[in-house]
Amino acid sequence: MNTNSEKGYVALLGWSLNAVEAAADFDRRYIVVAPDWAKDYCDQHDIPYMPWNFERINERSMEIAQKLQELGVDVAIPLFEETVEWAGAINSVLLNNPRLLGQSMLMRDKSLMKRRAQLGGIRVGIFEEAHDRDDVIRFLRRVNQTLLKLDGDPNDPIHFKAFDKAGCLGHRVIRTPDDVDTIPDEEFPALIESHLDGWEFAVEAWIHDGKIRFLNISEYVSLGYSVFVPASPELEKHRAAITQQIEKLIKVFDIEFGVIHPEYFLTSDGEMYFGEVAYRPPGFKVFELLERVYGFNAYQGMILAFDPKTTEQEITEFFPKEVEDADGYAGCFGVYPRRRVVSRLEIPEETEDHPYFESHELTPPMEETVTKRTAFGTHWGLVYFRGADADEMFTLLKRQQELDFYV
């Protein structure tokens, strides 16, 4: 596609092939900022490209920043959760705002996150930080003398999660001091938190100057497993005061432009509770989700929220309606092996055969043993499926953690 001068330049940080093809196929100036490995595949592809891993900020930090700006390059765009914190500390140059930085350790930072959710009056769940175990076993104490709990009666969880890792990685769910006996050193210093019960979902949120512009409620099924877009009728019944809470969001971390993932919990007697807030697409490839029901890129409605060229009719024009636009719904199931020792991929016949099955990116098992799961641990692949009822896109995700795909 002709690029337009008068449009933003921007540079994606990391590597997600679908980000870079939304953004070979939009009108905006582009570079992939990634690891050495994806040179090659850059170079064969004439893909706009520089090399940077994303190790730790160290003094060599400015010289991202400064490079970009030598390129003309208006904004960074985080497409993984190690690559934020590259993020605002290039935009705070690019943009001459040094709060950018500050703002992009609160989100990574969990513990941060929730302290200043809560200065804000968000509702949050009781939270601490632990740097060891003890810390930890005190917590699991406390909460449960707190909730009155009587010797033998079983304890409530606790959550325990790593600082400044994506989503499930890193999250644990303690229930006995047994349990903190198998956190490995190197997982602390950690946050911990009290047992939210409630539904649980997350939100996508494309914001340019300071409003929402598009805003989806995706809705889980299991989390760490499955998830589907639009969110049912009976969860979309809440999108107003869902939108209040991510206006007050918004305002809270001061947030004017780009992305975020905030994931909540709505209790049973309709009270909302903030979990955490990403500033980057989410995982489980929602925004390939969200393009199968609405047809719109969401990489290139991400393109268009972060560039400071965009113009307000852009915008306008490039978002459809929330749900009324949708054809449907869209969701996937992360498949993880339920037996000890694999052998094949074995596709279940009653997934293959549902009318509402679209295809899977799993692959065979390159080893037998199947590695214990520690935490959330990562799927091995996605299984998609599309169609138009909530309900039973509900049941139809539920029951594949029923199934064997390794055998």
Contents of the next structure:
Amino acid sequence: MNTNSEKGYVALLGWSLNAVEAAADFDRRYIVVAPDWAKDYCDQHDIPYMPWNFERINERSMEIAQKLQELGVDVAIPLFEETVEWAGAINSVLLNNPRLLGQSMLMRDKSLMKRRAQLGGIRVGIFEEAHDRDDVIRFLRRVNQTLLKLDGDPNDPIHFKAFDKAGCLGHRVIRTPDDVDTIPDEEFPALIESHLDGWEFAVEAWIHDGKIRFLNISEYVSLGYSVFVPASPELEKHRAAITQQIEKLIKVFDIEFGVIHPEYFLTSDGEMYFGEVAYRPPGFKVFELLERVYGFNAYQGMILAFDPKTTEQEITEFFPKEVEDADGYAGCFGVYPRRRVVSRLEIPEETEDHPYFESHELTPPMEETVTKRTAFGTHWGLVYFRGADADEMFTLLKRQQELDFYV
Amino acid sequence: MTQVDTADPAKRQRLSQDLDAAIERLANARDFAKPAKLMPVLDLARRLMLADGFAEIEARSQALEAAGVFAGTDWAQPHILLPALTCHSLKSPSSDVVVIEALSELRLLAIAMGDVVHAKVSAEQAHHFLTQVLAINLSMLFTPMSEAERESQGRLAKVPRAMLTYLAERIGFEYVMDQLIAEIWRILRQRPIQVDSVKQMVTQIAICRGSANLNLNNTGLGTEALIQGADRLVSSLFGPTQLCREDPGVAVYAERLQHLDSSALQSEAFGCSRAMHDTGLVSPYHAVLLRTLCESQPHLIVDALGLSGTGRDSLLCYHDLVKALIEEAVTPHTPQAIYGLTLMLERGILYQPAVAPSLWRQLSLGLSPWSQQRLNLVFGSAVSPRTRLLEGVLLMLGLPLGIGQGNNPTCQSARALSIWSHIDPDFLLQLIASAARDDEIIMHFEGQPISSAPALEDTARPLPIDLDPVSILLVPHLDFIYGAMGRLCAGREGDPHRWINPEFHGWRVCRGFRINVNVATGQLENLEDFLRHFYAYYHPYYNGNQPLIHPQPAGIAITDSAARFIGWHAITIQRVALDPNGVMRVYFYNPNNDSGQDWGDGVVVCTADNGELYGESSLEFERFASRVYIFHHDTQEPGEPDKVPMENIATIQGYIQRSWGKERCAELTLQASPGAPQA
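To test you: the structure above is the form predicted alone. What is the structure of the form predicted in complex with its partner chain?
Complete assembly follows, chain above in first position.
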């Protein structure tokens, strides 16, 4: 598509093929900022590219900001957890707003983030920072005392999350002191929090000029396994309340633009508890799912939300009407091998023959022995479904957990 | 025939619609985004194939190719594809490989049927290609899925079968049979030692002829030859003579033989030997007959083996030895031993003083437990390991050029076995005895002994299983020693074959050595000098009309049918001579199992019709020279290198530049001699 130099010029921080494709097909100038290994690929395919290794933010962060400024870039868009604070640092220069760096640091630290939310009057569970295994054991004991458990009663679990990892990486569920022993040293310090029994869901909100432009609710069928959009009618009933919560979040974190991806628990008494928020596209390919049901490209929506030159009319016309404009439900399931030894990939017949089955991106196994899953870990690939009925989608996604994709 | 689920049309329609959408997304994607869009296309195609939707896919084949399904793979160049490779890809455990191969076949089908016009392949070429694919994969058409396929492919194993069935129905079975029979004859004319797969194919023809699937009378042109060709193959295995025409089973045949008089027995003997010499295949009935004759009418052995004057003399001189060999090696489970024995007698090698005593040793050789276990594992225990090995020994001595390396990277070992069998048979028998009995052979490298014993101790090393009985035992030893010699050359400048080849193969390999590739840079060097000396040692017009005395190992740059470099390969130059048309050809031994290969740019290796002996490959001298990168020569016999005309050199340089030398020509362009044709 021809680019329009009247509109903004964006930098994509991190390498995501789908994001690059979306940008290439959009009407704005863009440049990919990614590590050296992406260079050959970008050269080969004429993708505008600037090399940068995103390690810990350091004194050189000014350098990349200046380089981008010289090019005339208007705003930087983080694609991964690891590039969020880089985007903050760069945008504080490009947009001449030093507050953006501090904001991005908040987003990167799960503990700070929770405290900020709590200060702003948002409900959160009980949480603490853990610096070693004793902290975790003490917390586990205290939480269960609070719940009036007697010795010998099964513990309520607690959640252990490495401070700065995305999504399910480094996320463990701890039930007993034995579980604590399996945590490797390098995962400390970490956030520990009480388990909230409830309905867990995530939200993706596109924000421009401090206003929500599109709000999607993603329903988790099983955390770490499956998600679908839009949410089921039962969850969508809470949309008004959820929107209020997001507006509160925007205010507390002082967010003017961008895409946020918070997670919440809805307890049985209708209270909403804030889990955490990320300032980047969600994992689990929710963007792709949205495209399947709404037809708009969520990355392009993200570019619009970030671009300071986006006009009110442009962004209003871009997004469809939530839920009403969705053509069915799209979901995906993350496959983990269930057996300890696998020799090949075989999609179960009942999965493949289900009318909702769309496609998968699983690859044949590289090794025969499956490493034991510690934390929630990384799935081996996703399976995509699409269909007209939310209940059927829910049952179908749930059912996948009982099937072997690797045999 | 393979059974396919009769999937409901509604499912096919739904999948076809999804496939259309996926093809469109792939077609519209930018180059860099294609890989991610390809996966849904392949996956939907696979599901459509599982639902028997081949017609739907055939109809979309042009859209699929245009969208870029084959982009960046060999399948994007249908004119260079090799039918022989389809049997590997269709059996691949990776569903993507199976599906893309099937898609390619269905595309060629659309081209062959005239529904689609392709820039690179004509309808005739596509048709020819597909008939070869069917012939090569015929077993999948007629036999049920094997446990191995089920294990490695699962549900996917249905796809190649159903696809081949669909192809066969669209193209017509008669073409398949025609092609298959021609293919079998082509292989048999190379007289390989291992004929199990050929025998399987012949068995399949026999089964087809018995079923209603094949109506040979409807095939139009060439029918007569076709029927005869098929008949000859089937009868040579299952009914070589009148007395066993209806394939009664060996027990019945043995019983019938008891009631024959001498002249009827002689007629049986003629029938069997004729079938054997026609095809190189030996029927189990032949074994029964020969054993019977050995006991009761030994004077008819000559006729049962179909011997010429030389063979007859050998037989008469070494009658006891031959009788003992028949008794020990020839059984209905090892009928090919007869062919090995026959050709060994014809070669006259029994007259070399050490050969007959070596064979006596072989007859009573005690095999080590490792050897016995190995032979039983590979060949089963229908006959004793000693008998199995003896069959292998006879075949190797009878068919030195029929040795194949199987699916193993051991061309040097196969080549060495061939050379020894050809010119040094008692040495070969010595090695066999050492390996089979002692689990060790010792060879020397520049005076330093190397023992092969560690080869069998290393359990991590995969052992070959697709070889003849002698190779099964010897190749692990030889491969180990070859590797050890290579390690002893570490640090020496240049190519180690200079020293390894003469030490490994024996004194008959000349010590003069030339190579035209710089080992360090991979660039061509001294090309003209190299070629002139190649002429001067091997070409009779420039070496004083001296026929090659001992076969010489040489190194070849192998190229594919698009003349792209594949790798280095070991062959033996057997002889250089004028062919029946007066063209100077190099006749050589290639340890590959099937030597009929297209090396691209018009360099097509022949295996018959140009004066080749059984098992020899041949090329015109210039074309052969264009693929040589290493040869040995006798420095005391320099020949006349200066007399080689510049235009011959230039022609060869042209072939090199258009193929494996394309990226190795830094020097070549500098010295580009006047008059060299530019490719």
